[in-house]
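So this first bit is one chain, no partners, the form predicted in complex with the partner chain, shown in structure tokens.
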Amino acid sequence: MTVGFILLVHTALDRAAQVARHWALSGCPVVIHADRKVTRSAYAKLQRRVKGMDNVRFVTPRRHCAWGTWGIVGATLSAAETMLAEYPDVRHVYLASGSCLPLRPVQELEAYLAERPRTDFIESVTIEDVAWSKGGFERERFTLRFPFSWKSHRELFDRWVAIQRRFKLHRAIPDPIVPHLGSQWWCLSRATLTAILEDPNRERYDRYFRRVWIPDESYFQSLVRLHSTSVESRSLTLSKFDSQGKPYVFYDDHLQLLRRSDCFMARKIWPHADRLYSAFLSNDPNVTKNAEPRPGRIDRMFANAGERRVLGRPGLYMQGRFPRNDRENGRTAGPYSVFEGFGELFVDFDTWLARVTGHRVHKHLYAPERAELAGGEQVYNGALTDSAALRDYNPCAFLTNLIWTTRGERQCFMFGPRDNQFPAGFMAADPNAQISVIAGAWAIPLHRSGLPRELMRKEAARLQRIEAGHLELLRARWVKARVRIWTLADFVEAPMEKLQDVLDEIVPLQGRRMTEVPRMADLGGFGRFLQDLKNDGMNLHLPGDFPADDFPEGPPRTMPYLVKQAE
């Protein structure tokens, strides 16, 4: 009573021989099929490596085992016939490849199978319900013909598929076969395998499957449904495929992971993974656990790798990830807030905001003189510097770098019409951006700048033109940022309510009101100033309607309602 192994090999023959010897010395018969492509000298060497083992057989003649063709199934069938004919003791037959590595002692596998004498371990999924394969066609594998090799005659292959689709040249699936798919690596009971091999209709089935696409993933998987009394639809071999359909490879550093998986077999193993081979090719009874295989952790590791390859880390731009516009899966690494006009309307708004929210608050990051980083720093996270020239060389990279290197800490910064406008479009299309604008607030510092009147009007016109363009951008249909826009006049009507709205989004205050309010800049004479600009002939519209004599009884230092709010 034992388990026999069918070993399909084509490369890394030394490793295959090593594994075959291990099984043979543990008392398990091994039937080896080597691909026709293996050179005669390499084949002879393989035979020498297992010389003297009376429970190792080779399948002759050797077949071509090109990927996705009948050769692999044909080789398996011949090997299975040899196995059943020559080793009547064998109760289960295990199909393995030359890059498989047994992870647990043979005795454990034998005991496991002896407890389940009638069970067939083969992943077998009906194509009706589940998308099993990655990107490959499912039903068409069974209804089209595939006379051309996918690897060497790709164009012919594709064209022939297209022609068959176009003219609806479908072949009938022979009764009573119900197409099933699954991993190529199975372990079948003697009874089931015998039934498959001795089926009176086998010749008909074989003829059909010869032209099925990738029959090694469907032949046994479908036929087992006709003959088995107990299908356990999972493979005992741990084998995972990446998004491109390539099998994941195991290396020395996976040793602990493989050990803890309690799987019986894994593939593929990198042929030079010396530590894995020396660690697992022993029948050390001390490692016996009689546990059920738990491939969960390895599954997760590979799932993560697949996700990294396909989705990547949002907001990261680097040598291996440089997404095209709108393919970013996250333009930036996290949410951030842009305040426009707040720094002008309130005194020390940045320090106040930092205190209230606990976030990192910068002044004008895109100021023409330098990047005004929080705390007046010259160098910041990631060794970003305050150099305006470096920043303006690639303004969007400056932003994405800042957001990436400060992950986990929300960044807030001031922005306005004096600043480099280049990144505005990038931010507007970024769902991570929260942009709040008090239009026309740039007039406040201008009011107190003491510039000659002519220059002042010119500067006001310039800033208004830039801001008008900016507001138009923010109102575009494609904007994804959370945008709020008020005129200055609107905002000062009820500043705290509006500020509260913005802050509620970025600091969940749980319904609490702010206890500390920012101090508003001195607006005394501001209405008059605006009126003077208009009188000089400027079409000043962005700040909104300010009465020319806003505060007839003299400029208040703080607005009365702010004091009330503070209590």
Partner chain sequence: MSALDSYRMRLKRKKYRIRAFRKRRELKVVADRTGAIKRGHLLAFTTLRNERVRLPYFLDYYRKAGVRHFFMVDNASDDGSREYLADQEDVSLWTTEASYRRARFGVDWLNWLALRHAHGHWALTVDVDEFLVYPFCDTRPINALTDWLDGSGLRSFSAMLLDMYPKGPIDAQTYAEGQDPFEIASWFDSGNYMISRNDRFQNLWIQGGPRARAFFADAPTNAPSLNKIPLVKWDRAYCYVNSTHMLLPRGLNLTYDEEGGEKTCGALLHAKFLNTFIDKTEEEITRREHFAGSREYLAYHAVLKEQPDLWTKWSEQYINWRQLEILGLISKGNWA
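Based on the form predicted in complex with the partner chain presented above, generate the structure block for the form predicted alone.
A single chain, with no partners or molecules, comes next.
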């Protein structure tokens, strides 16, 4: 008993000849069908490469095997008829393509099939129960007619499908066929393949499947259910497909991956993968495994590769896969913290925060004049500059690039109503963002600005209007960022607890209290300043309720508490 191989080739004929010689020298008959589009000179060269191999045959006449058409099935049937007629010792027939490569010794495959003499290995799933194809048609491929090639006559193909759908020109599936789909690459027993070829209704079946879409994925997969007594719905050939239904190509660096699969065959192999061909085209008994093929062992790697190709890496934007809004794989590459009002309430807050957390802390990245990068840098990671013009060309991309180029290091920066507000919505919808706001803190530097009362009131009204809109945005239901909002009056009542909450999320202190706190700005006379703005007719509400005499000249009442903690 032996196994025979049907080899369908159309490109890389030198590799196909190399594999055919390997099988032939191992004592296995090989029947080759070369696509009709292969030139006469190339076909003659292929024949010369296997000249002298008595157990190699060529199918004539040659058929044109366009993708998704009957030609592939017709070529396979002709090759199968040749195989069964000329090689009576063959007990299993293995269908392969010119880009297939055997991964295990032929003797091991023969022994495996000898233990299962009546078993047919073919992926065969019903269209009613399982969505097998990646896009395209499911049941309609069996009820519509497809006389035009999808690849070479796309417009005719689409128009004819639309006409059939509009006028409901459906055709019946011939009894007793139950439509099944599966991989084209199978290994069938002689008994089953003979039953399919000699079926008295074969002419009717062939006529029907000539107009089925991609019949090579359904002809044998459906008919085997009528004649086989033992079907293993799986292929012995390793073939993986991406999200678009295109096969993965294996290269030299996939050598160990292919060995781990324990499959007997792999498709598709890059024609120039010399290392793979030299490693696997051997019948060395030292590499015999006697193991069950387990392509599932490497499924996780393909799943990860497919996910990476479709989604990309979180926070990385590519020209070839630039996402639509809300369809990106993560707006940014890692967590970051935004502080609003802290730089106004505390003196040198950025320096203190960098010392306590050990992270890079920027001042106002979106300041009108320039991006205030940490340490006063003019050029930062990823060649990001402090130029406001370049930053504001795409403010959100500036942030995503900053987070991407500093992966593994949390970025912290200040933000406020004086800054460019464009990225506010982007940050609010980003789960990686931690946004902490002391509402109304913008009034502290305004208090010390020395501006005339009229200008001060107008500026205060402008800043309050901007911050009020920003706070409304942060309170929206769709916000995904971690947001904390306090009024200035609430925050200064108990600043230590609130600072502790913020820092615990950045650098967990594991229950320990802070031993160093930032120095609060001098708020002497600040309450009177707010009251004066109200007296001038401004509806000032964001800073909270500050009595006019709450902060007399000198440190506020919370300062002794802070100093004590620092000591």
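Numbering follows the first chain given and starts at 1. Since we're looking at a predicted model, the values are computed, not measured. Rigid core here is just the name for the largest C-alpha set that superposes within 1.5 Å across the two forms.
Trainee: Are Gly182 and Asp14 part of the same rigid unit, between the two forms?
Mentor: Yes, Gly182 and Asp14 move together as one rigid part between the two forms.
Trainee: Suppose I asked you to quantify the rigid-body motion between the two forms; what rotation angle in degrees does the smaller part show?
Mentor: It comes to 22 degrees of rotation for the smaller part.
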